[in-house]
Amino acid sequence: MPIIHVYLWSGVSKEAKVKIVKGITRVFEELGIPSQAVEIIIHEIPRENWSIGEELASEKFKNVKTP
């Protein structure tokens, strides 16, 4: 059974998470793995705890809204 870890910035809507989970599950189903065998763990990370290059995501994307 596959276990998939998804790392997202905090604040992603429940609706967006549902779309993500369904999309990932669909890919595994196309590979012949039943959806009941797919486990997905969503890790929500605050932007101030995530960096891209030398800059915190909270600064780099301070005007960007999460879905």
Given for the second form:
Number of protein chains: 6
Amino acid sequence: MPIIHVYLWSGVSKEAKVKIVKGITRVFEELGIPSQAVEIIIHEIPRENWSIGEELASEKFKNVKTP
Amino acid sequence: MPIIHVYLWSGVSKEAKVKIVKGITRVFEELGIPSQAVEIIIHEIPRENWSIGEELASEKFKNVKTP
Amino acid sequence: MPIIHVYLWSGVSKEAKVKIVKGITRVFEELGIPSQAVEIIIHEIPRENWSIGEELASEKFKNVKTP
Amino acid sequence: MPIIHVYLWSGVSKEAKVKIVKGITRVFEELGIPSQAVEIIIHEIPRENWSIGEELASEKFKNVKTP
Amino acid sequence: MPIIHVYLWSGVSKEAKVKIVKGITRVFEELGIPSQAVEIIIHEIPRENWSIGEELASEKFKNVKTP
Amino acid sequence: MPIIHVYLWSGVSKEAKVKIVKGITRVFEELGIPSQAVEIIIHEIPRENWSIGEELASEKFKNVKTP
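Now the other one: the form predicted together with another copy of the chain, given that the block above is the form predicted on its own.
Let's see the whole complex now, leading with the same chain.
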């Protein structure tokens, strides 16, 4: 406790993954939760499988870089 | 708002993905929600990782085509 | 197959729920999937538990009606 | 993009919710993602519905406070 | 690891919850995973928020009891 | 009903998947639910996308085998 599922586009660098899990874990530590209790899963989703405003992200955001 | 997670078997064509996101987005538009607010994630799951009635779909439905 | 999880704000009318499940099921029927195979879960989330742009929806969208 | 689902025990104060959504949003902003794109859902789960090591949290952690 | 999300209809007794978490945890123990690593969340969903074959479970299964 | 999402590290053998779906389905059968109603999705997550205690499992558990 807590469990966090993060969904973002595929292609996240390992460096970004480390920043994500360290950053989110710290948010809960600051609320008094021991870091060992914080479990995070990062789900990388192909842009072709993600839509906003009925358009696939592979079209709508084809020039946006993944961190 | 809303966020929709769709889980189905791997191997969905891009054409089917477009139909899924357009169709689902329209359902919410008809309820008065702006389409830009509708975010959909399609999760493609290998049949070997999906069971119904304690049997893997890779066995039980090995002759069924994915749309 | 498929399974769909819909997340939206609490307070959805029964009439809107019926429209959501009928509309989404039809999207998959039109792809050749039998309607009996389509399973949908609607998760109603209090606005105080939903943020966009680091602001709780209970503040940011306090004047927006749920369908 | 990204979408984050946070699961924790019921009884989170509004102050803690604000800290959670601000803190997590900032993690993604620091990776170059605009804060308006970050959507977070907090799921509050009764301890009786959460187990660790085959024991319900309502028993195992009955003296632990929720933040 | 692993994390298991169980979705079923509201109204599960505490006795059934204990059986669910003990039973599922044992499945993973038998694969060599320590029970302390198994975390399970039970999501109770109102029947009015669950559809099968485009019909709300509150209608379709109104005479079926929850365990 | 019920729907179960299982999240574990990538690299699960087919034999282990069969044990997982048979074992979990049986838990619900013992509660009086017909096995045909039990639907399970196994999500295999790369260790690099899973953290416990702010450390990626690819580092923290690099010597632990997946079942």
